[in-house]
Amino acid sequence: MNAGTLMDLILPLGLVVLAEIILRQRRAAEAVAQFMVFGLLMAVAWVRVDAPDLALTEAAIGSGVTGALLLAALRRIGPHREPTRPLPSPARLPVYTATLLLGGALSWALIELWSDPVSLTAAVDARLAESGSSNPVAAVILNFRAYDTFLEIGVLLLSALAVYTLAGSRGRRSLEEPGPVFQFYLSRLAPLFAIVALYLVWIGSRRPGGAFPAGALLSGVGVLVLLGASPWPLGLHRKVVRYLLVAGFGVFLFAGLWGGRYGAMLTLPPEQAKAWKLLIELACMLSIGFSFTVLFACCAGWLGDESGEGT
């Protein structure tokens, strides 16, 4: 089975799963579980098309962190009630049929694209030396389409600031204190995950990696810390919290303005590009990981929990 065939199978499957979530409407937890399974299937698809960095990001964010966000929100809003008028079985057939037809049309479009692909690989390879990176993916994300990545970091910052606005009063943690086994592994795995995240940033200029997979890994560590016995306080009045939230956007903006001296914003000379890209990715890794941790804390109702002092 080649990569194209796998993607053709997974896309209709995802649409069927989505239709099942809409039609059944039985338990919200079941819908979240199906969403997380679909995220894992997409991660497998990215591995099959030789994109392990995107596979790691999909598994960590699309399935792991997003699934945790949905489960935390579900726990906060309370038990899900059964619909008073579930959709009758005969009415489901047209929805399934339309879903399969849409999936078939999208699969046909993908087949047509792969049969006559329009590739920019040669254009990227021709200017790879100017990007400050030997990894084409990193070159595209942080150089050739840096504006897109810059705006993505900005959207993430706005999302984090929005949840502080919506958080309201202090949250109350109602979970039981974790046992010694959880605390034992957390104290040893958290430093290890931090080292792996730094490695992903360092290797990202040459091989699959970069700020987004590293930030996703850090966000997983953040969620585990929040579930621990002594969760880190996330009050916006704390300086370190503000610094971590704006680090990625701020460094990216400064790099863009610095590049303006050489002709246009986010245009860096080749001799400086590598150092700037490493600095940008380190800052973005911190902001991505911390922002997702803040989003999880808000969904769980813990954002205002100020157990602890200091900055």
Second form
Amino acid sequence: MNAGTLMDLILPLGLVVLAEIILRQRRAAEAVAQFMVFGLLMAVAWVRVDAPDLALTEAAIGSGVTGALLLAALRRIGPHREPTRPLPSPARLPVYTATLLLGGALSWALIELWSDPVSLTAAVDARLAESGSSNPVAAVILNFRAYDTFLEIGVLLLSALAVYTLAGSRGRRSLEEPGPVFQFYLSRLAPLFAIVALYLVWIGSRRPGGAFPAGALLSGVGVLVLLGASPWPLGLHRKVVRYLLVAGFGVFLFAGLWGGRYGAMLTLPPEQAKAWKLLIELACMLSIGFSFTVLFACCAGWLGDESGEGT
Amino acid sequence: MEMPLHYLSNALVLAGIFFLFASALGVLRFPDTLSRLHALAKADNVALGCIVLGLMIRQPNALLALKLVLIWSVTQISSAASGFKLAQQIRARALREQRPGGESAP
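Please supply the coordinates for the form predicted together with the partner chain, as a counterpart to the form predicted on its own shown previously.
Below, the chain from earlier opens the complete complex, with every other chain and molecule after it.
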């Protein structure tokens, strides 16, 4: 047995065991930490099945940003809560039965698919040239199935807006001195990460990358800057923040309508596809980055109050 | 690749794995958060350093090797900064707990 096979055996097993541990974890802070580890393992698993695009996104969003969001939310509701009590055993039976049935049905569906696989790879490859990108993953996400991505951006926008509107400013932002080490880190590394985010968008048309990992990276920069007690990302004029939140959805929508003049709605004319794709990805990167930053700030109680008393 | 270099690369990666294991053990077993931070920083610093050195030897061209060094140095700086930030929070909390009651924090 070679090392690859061994890893393919250990990884899924580790994922299942870790999931079980997280579900049984009573203390929320520990569950969050373990969830972040789960995200990292999941990213490695995506690498093992040759899906570096998914691995990038999983590592950045699944492990990094989601972890930060969960920790911020935890900070807001307070760590000293009663640990949740497990259900009494008679109540567990229907839950177990339902879970088993659902799991069984899903597994059966997967096995059925396995015996008669429908592959769209050939169809994608055949029209790759028209999509404006040479990376098939990017072509599917931003052109062939742009509809899905459009709605995903819409969901993200909705959630950011909802939280932005509802979250009152609670808890003061600790405006203590970030200290020389962190200050150095912010001033040197934050610009570097921003450049890497742009690079990810640029390279996304040829190789793994694209708006989602780039946006996640950008939101990481946003969170870092927030932790550095700098007023910058929130100090931006609120209108600017709102425009940035809407940018991705708006540009996508406009591109979709624009395509309607040539062919169908939400399709891109092949000769303009590359430019549109880049524009959409840049706008989406900004929106994703700012959405997660705003979500984080709201969860931590640093944003949301219109009077701005909290900061 | 010549044989001795191959062995050197393997030895370095194995040393990296050893340090990784040791630091994981430290994070699990050390008594207080600051000591655990110390163990954690070892993983980013020495363990990743050894692994990167070992892998650098195997790279076919210098650009790939340089990229590995870049990964290591960014991780290094990040680890220092995050360790600093964590320690700052721990200290702030300890001071806060000390002040009102007058009891000494652990």
